[in-house]
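The chain below stands alone, shown as structure tokens; this is the form predicted alone.
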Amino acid sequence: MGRTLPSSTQNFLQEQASFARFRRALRRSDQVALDDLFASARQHLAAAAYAANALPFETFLLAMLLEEHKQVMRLRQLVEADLHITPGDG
């Protein structure tokens, strides 16, 4: 019989709980940001399991990551409409 691989969810929850002493030991603010950094990669745990040849710790950071670029877009989004909306208001 062949060896069963642990599910992606399983790996991220094997991958988060590695942290929690890391996690006690930062601020409460800190640990409320790395809570959502967890919560953004918990999102895309299904396209996380096609990630078979990266190891699922960078899997999960690129998922992070991922998240944490969409709001620096849709933030960047906001400027600039908000710069093309009063351009005489200065």
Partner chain sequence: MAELTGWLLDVYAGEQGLTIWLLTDNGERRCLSQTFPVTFFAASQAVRQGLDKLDLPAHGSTSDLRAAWRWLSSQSEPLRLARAERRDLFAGPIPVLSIEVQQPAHLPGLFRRFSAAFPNLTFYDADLPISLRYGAVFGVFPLCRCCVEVQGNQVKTILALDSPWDLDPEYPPLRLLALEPDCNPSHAVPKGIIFSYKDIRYRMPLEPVRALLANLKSILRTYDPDMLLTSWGDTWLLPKLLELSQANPLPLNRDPSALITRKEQRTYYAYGQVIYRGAQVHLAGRWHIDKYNAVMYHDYGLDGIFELARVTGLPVQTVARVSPGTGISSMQIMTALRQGVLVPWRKQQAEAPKNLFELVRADMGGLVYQPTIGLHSNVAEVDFVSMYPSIMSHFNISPETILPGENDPQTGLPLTRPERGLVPTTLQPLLQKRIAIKSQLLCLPKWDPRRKRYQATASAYKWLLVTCFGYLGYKNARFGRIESHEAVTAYGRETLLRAKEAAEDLGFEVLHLYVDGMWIKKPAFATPADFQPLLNEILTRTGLPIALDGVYRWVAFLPSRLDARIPVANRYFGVFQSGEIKVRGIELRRRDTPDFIRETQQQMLNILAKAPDAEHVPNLLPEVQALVHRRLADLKRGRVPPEKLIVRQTLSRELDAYRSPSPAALAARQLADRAAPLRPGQVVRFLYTLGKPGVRAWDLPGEMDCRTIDVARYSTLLERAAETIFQPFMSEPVETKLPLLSGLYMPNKTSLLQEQAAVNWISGTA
The other form holds:
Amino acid sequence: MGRTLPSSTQNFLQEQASFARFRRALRRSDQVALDDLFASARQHLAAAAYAANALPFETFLLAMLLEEHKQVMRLRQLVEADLHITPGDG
Amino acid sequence: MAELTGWLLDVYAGEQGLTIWLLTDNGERRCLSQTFPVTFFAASQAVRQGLDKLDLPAHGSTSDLRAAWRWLSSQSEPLRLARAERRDLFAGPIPVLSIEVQQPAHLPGLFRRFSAAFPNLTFYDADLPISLRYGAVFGVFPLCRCCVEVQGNQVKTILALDSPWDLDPEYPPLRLLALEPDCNPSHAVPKGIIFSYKDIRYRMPLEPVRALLANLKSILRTYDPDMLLTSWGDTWLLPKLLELSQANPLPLNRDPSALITRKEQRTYYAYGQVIYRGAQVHLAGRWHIDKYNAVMYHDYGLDGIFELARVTGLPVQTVARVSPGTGISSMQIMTALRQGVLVPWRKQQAEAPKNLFELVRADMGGLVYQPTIGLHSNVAEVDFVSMYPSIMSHFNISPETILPGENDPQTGLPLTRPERGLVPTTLQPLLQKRIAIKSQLLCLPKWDPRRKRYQATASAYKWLLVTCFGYLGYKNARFGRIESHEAVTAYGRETLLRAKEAAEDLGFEVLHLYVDGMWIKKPAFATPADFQPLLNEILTRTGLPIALDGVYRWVAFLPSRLDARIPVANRYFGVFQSGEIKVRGIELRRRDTPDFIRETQQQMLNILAKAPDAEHVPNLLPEVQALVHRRLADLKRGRVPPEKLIVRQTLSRELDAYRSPSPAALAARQLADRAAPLRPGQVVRFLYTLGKPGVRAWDLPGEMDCRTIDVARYSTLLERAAETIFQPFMSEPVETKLPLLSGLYMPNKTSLLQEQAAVNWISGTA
Amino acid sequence: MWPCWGYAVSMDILPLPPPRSLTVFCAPGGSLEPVAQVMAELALRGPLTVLDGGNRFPAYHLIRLISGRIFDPSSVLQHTFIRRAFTCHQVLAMLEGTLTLPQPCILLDLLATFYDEQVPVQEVRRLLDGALRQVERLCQVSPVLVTATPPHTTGRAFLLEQLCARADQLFALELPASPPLQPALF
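For comparison with the form predicted alone, please write out the form predicted in complex with its partner chain.
What follows is the entire complex, opening with the chain shown before.
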């Protein structure tokens, strides 16, 4: 008995494909950023599958947000470290 | 009355009752017989489904049963009919018509007519292998030690003296005759046959036929082998011998009263693959096993086949040729027969209703966490021991124990009935024995002769256990049910998540989760003992045994070929502290990779494995690079033998069904005018060549012109395989570090690497 | 209201099945779009049973359609029921075990498993006969919509004919023999 529903990965690819027209009309530099956003969400396909949200794209959006926030946290750490160290050095 | 002790070799329906072959302790091969009536059952469908209580007009009513009784009474076979009550696995006790057939050989024919005449009835125990029925009654099994009381040649009682679950059963001293043609008959026409038995080995030409047959006949008569172990015996050798000996038949069968059973070749789909099974030739009174038509022979050999016969209860010749699914199904049938549960002829359960929420929750597979791409040091791999079967056993998951739609309010996991289920009952001894064997293997010295058999047994069991889970969800499984299949995956996900939580609570970083394995690391943790507290914690939290597969000196998780930002599950290579290399998902594991590429990739890894730790690996890269250079030069100068360049691919469909033919299909077309064209599921061997059609089937007659080999294509394949190995070590732009690769095809190399570095940095692995 | 993620919607292809009748929808290639529209519409109106004989229930698509119409679809998802069968014997068992309830019932790809060449024609004929009797029983109180695809081989065409012969309403989605030709722009 095969599974009836598409897997998380299939769902993801389908959702990504449904934005093909949107992507095509973006500037090249924005396309790269959009691709990055989708690629970052792929890190969390397992969690998205386990979440079993009836609307999977909601989870994918949250996964993108999560990766964005990780970036923010790291950059904040760097900036803060830089701010703290600089006065001492001077 | 006399008493015989020995080994049970075979049981089958004979002209009168059963024919039983016994190899006695004093070396006699005794052909015995035994009276053994067999019973099957018929029920009305309405009763079975409990529909009579719902007052729904279902077909197959009790009046059909009365008509069936009258029909059966008028048949020529001696039968005993009775009304009885038996237990259906799902519906509980139900009224049935019991039909006892005095001669087991009559059952198949009678049942064929009966089921055609009364198609609306539900049938049970109608198509069971006779060896299972016999085993269920007397507790014996193929190759068991047994004690038999006989009167003349009639068996009066039979008693097993050992158990399928013994670790070191005593095996019978079998006489074996090996026969093989002097070449693969699907590649060329054999000219002779090689005979081996005892310490003798020689070749006899096929012509003159008389000499060949006389020789074979004499061996069969004087040496009287218990088994013919052949190469291509099913598909060529035995059919050929039968054809040659039509006028003057060979005593291939030891039982002169029985016929040789032949089965047609077939192609079918299973587990998402096209599978081809060649024709079969079964003998009576002696076994015939074709190494090339036996399932997994390369994996577990005769030892595995014998062990499988003992635990599944299927005859040796049968079990050698059936899938592990049939093996596990037979074991379930045996459990059912022993427990007095009816074995349905056809599975008829449909799914219980689910609402949309429940469907979305239930219909998913195992948990797979994408790995953290890159190179990691001191990583431990921990694996649950036979996770899915352990779950079935530990949580009592079986088709009949599942309560559809009822979940634990706290965990959301499916609830099961407390009574021990049929599937867990079947699995338990298998799991226990596999664990016992595995622990024996850990402590036995390398030279111990038991190792080989233990390894074969562990491997054979692995296939049974792996299949058992898939079989729960197989549409035609007699004891399958989709809800139980879904329950196993639900518990599997829960188990892995608990393991992940335990690891993180103890300060480990989880790098990868794959169905039943977890890759973890923690600074300063490097010895197996460091990881023991975590294993204990996981066992406490999940209730399932987990073992340390090993600690890697280093392991590299690889990204997707198409996009270096995207991690891919189960694609990695690494070196354990023991120096053992473990590889998944890369070229050398693929069956269609030519030997030349496979060997080169393996040699690259062998060089890297010399490094004591991850830090020293880069020092070895120049050596690896030099190797690849040498191999590329070998290829370009024609120093690679063409047989090392053979690509092996399985045909996925009929040749005329290919719209744009794959290289495999093109190669198969070149062979299409042979006597036996290749069928879906069969492997075609070919080389990439210059010009059209770009391939040459390896098995085309005539000499191959080595100058036509498409060197550029093989170079690309080799470069790609090399790239796979180099990739995790490229921390700076490739050009500066590895000039070799500067000419390779690699899309956006620099940007991908930068992105990968960024990914590593973000995820904290840089 | 939730956006409908990038999916085109066309509502007026297939009408809702009327009560106490059998509607058959036959689509080559098993196009499910019109059926998904009907399922969404029926689910929004009340409890719905879907019996899937082809392992192709478009769950996520249906949920998107429903979510596009109401803010909180959870109650709708809870009263939309699905059962699956994977062999023609199971299809018959599934139909026999379905209670006659006054709520719409959709049978997806009813014939898919009956086209399995492994099952002898005679057996398939008998099973379909039984299945159609069950369908008639369900029709006595509920609106029933059955979808089917034509067989790959002519040997089993009789199955579709038998199903269609019982239909009160029959809709067939016919693909144009050749796509309309548009002069190339470039």
